[in-house]
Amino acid sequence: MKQVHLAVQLPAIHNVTVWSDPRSESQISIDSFIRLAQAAERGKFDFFFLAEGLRLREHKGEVYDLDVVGRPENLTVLAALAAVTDRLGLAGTVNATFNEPYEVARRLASLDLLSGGRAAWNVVTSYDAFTGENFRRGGFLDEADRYTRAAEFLRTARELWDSWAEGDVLADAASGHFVREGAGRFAHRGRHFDIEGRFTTPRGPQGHPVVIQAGESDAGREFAASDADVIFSKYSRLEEARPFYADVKSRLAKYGRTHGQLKIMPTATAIVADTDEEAVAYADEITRAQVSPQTAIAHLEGVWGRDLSGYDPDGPLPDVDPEPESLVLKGHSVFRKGREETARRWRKLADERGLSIRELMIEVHGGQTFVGSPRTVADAIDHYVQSDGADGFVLVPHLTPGGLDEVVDRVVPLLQEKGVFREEYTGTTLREHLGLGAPTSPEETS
């Protein structure tokens, strides 16, 4: 049988985290990253997991405080977590269009190191111009170059880590000598970068930390396959996750990598309560709350593009058309593209089903993926797993710090004793958890 990867994310963007409910906490308090990521390590998951985004997103010029508003950077938390775990993965987006990769390659090496070999990286590129405001003036990717950037800015990096061999710190007090000779000198031609130089840290337990990634496009699967070590899917449906689960890991052979060189990971919810039917009804309470009035419209005017207050959220669809090149909705990628198809998704659907606009955003963007007693979240979880929809899933709970807890207390036992999942952690390093191997250099893969 498979073995189940979990990991956790704390999201703190988008709609899945109900702030409003009174169990929740603190989104930016350092006791509340400790907490999730205390639980997670309890529960012996892979990694926890931060996104991230590089500007706060507008709502018609101000900011969309529907959802969580503001966080601190990424790895700065990540690394505040690595005094407190022990072998628990930690894992952060850091976004390769704009950053330099002396920069990143250097805090993601000091991670690996303070951690002993448990930092991550996932990589992610911006597209639009309203954040890059944020960085330079008119700067920007055009979106082919995006992957083109993102490919070599994962080569350079790849590069600066390997800049260093084992043994390179020799600290030899008879000889007076520190380092090897030579340890740390790069040299890097290409499109994107020239750079030259000596880099300062030395290399990690992991080699190189794990590299994750997020494509869903066709360029975005070749990158996954060719250089990713996890990639997150966004197919929590059993019949949609098989076929890009199969995509994905036949492009691996062209690399010279093998189906367990890369881990395919949905993000997912569960909902666990006593029974099942209790569950459902939690889970339904959750949605509702995920998906309030003021988020249904929100998310309706950012496909149609257009100012919708004055519509009834529980009433049906507007009957005005869309006005696709107006962005009312600004830095939220899922209303970015095909907006006009979109909306006319959306209206047969509505008119088929007879949806109003909450019910039409709940059917969209809401549910959860697992709902059950603690018994049928496991099997659902395993099944999903051995049918190869996945090789693990990237949970994310919708409180803060608490949401882990039952699934940690009541879920992963059952995985346990189904030989599905580890009762202890077997390894150190993150590449351990995910049964990786050592990374391989830029010239082997080139």
Given for the second form:
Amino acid sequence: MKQVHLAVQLPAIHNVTVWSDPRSESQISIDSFIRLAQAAERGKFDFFFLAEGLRLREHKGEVYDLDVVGRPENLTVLAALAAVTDRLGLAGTVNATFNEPYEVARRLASLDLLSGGRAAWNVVTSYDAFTGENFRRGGFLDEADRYTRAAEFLRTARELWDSWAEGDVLADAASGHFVREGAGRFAHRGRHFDIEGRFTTPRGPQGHPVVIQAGESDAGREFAASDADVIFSKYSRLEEARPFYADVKSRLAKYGRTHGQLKIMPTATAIVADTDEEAVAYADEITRAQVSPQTAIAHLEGVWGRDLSGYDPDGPLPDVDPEPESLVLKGHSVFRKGREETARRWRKLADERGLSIRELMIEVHGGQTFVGSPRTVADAIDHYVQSDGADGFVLVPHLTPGGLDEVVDRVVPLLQEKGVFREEYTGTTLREHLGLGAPTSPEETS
Amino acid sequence: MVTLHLAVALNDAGWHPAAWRAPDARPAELFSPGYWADLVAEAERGLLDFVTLEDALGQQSAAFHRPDDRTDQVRGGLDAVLVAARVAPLTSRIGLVPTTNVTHTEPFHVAIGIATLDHAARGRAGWRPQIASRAADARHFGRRTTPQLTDEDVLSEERIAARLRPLFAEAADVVEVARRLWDSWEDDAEIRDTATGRFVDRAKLHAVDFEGPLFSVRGPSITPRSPQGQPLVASLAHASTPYEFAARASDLVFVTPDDPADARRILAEVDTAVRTAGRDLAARPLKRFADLVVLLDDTEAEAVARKDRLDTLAGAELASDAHIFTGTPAALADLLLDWRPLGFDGFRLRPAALPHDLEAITRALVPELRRRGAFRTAYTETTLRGHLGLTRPVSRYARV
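Please supply the corresponding structure for the form predicted together with its partner chain (the preceding block corresponds to the form predicted alone).
Whole complex next, starting from this chain.
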């Protein structure tokens, strides 16, 4: 039986978090992060994941104000969490566009050393000039170069991690040799990066931090198959997930990699109550809170590209057509592409089913992945994994910071009972939790 | 008597290049969190105001201006902001002041990293922005070149500073951007107004719109305003250009006098820089700390002998930009109380060897100062600004 991998993401900026719930606490206080991370570790989760933000989203030219806004610099929080957890992996997104490999490799190697081998890096890319306005170079990257820069960025980071060998820190006081000759020396000459010198940070316990990717396009899937240890996917429905899983796993062989060397972990929500009926009712309540009347209109405006504030969220879709060139929501990739096609599809769905704007938005944006009693949810998670829809899940609780407790306290024990989830950590590093082998160095993969 | 402030500068195994070879050193643990956690906890037990953590984007070098290939000294280091964050939950009062480079990094990333440290440490973060003075460091990034100092340049602090003046100007811009980003969320921006469905009041989030010669940043920050509002900015200065930088950008300046006469000259230069910058010290105080490298033992003879042993291991006598004090904690207390009235708010002590000289500070110097009524007997504040008697600034964007 396949073993299930579980991770948790502290929800930020999207409308997952039901911030209006009285149990919802700060999304920025260190107490919230500690509480959620410790719950995940109590549940023997593989890792805790924090995304990043580089510019606040804007809606009609002003900061988007309906969802949780504001978050910390993620690697700094993860370093703090390393002090209050012992085994839990610590994963953060770091953009490969608005950063340079030397600094990113250094920070991740530092996090790996400071956490005893628990660091992971979710590599994302951007070419977005809107985000670029916060950075020295601005939005300098062509869209076509997103993955070429990201791939070279990752290759360069791995060269830097390999610039210190295991055992390069001698610290031999008697002989007076602190480091081995040449420790940290590197030179990389490529299209995007031409750098050389001496890297400051010794090899971390994992050799290379775990690399995570989220690839949907063909280029993204190739990048993941060649270079990533974990993929975050968005396929929460099994019938969509299985072809994706099969496709990505089938790409591994040409890079000399085995099936187990890449874990596919969709993001998912789990709504747990005493009975299935109660859970369904609770899920409905949560979904309605996630798609408030204001949120429904804002999402529609994102696709329509125009001001729809005069429309009734409980009424029918607007009689006007979308403006294809106008972007009312910036900093949000979901609403960037294929908006005309999306609008056609939505209008058809609303007509067929007689849905109001808000009902339509709940239909297309709302919805929970796993809903039911602890038994139902455990069975569904297990079935999904055993059916090769995924290797595990990144759970995104709708409440910060207590939203993982039900899963940890009620679902995890049932997965353990089935023999598909660890009862104790058997390793100390995240690589060990994920069953990944030693890292492959750039020479071996190129 | 107004008590003095005391900080320690943590660096590798200590500031003596052979410190890692001392009998009680832990050289194999320099890259492990336990080492740093133990040192900072020791400093907190001594009720010190803060620790600083060194950092650089290149390996350490015995030469100021270029890398070397030596293997007999500590080489390698961890990101200081992450080290500070790693020890933050294990401590509760001591200030944490990491160094970051501001020449090759992104101002936005650095600013939110320090703000986040302030959140993680519940108001105990500081920041020491540092320029990259070595040309070789620029090759680690490959985006730009920076001046290569000559052997003649490094003989004079003034010549170095003059050559690096554009980098200090850029650093001042980086600090300005960081300060604007820290203020870009007003304290009460988060409203969670269920009636209108709004999580934040966007009228209280502000674009910072910084435009400088080398970079621009639009803002606002992604990180809400931190517990101190403005984390403490500290800088080290040896010459006129960095004094001007401190006068413009810092809340606290570390200087390196050799003796009281030198201290008077330096403080006068700092005063001049403050006047030139047009800074109103009543509105924006500038704290002055003197840096001293310290080797402390029960008798002066022991301290001298220990320094001799380390010098022999290093193959050279200890040299430093700061005055080197070798003696007893009581004699150091005399010196601090002697220098303090010259115009210092406090001192940053650089332990020559860790943990030896740190423990001498916390377990002998601090009790000695306390006996003389010159140091706190308990923390009375919870934030770093609070320890130093600085108030929490209101966001510059707030309408009053």
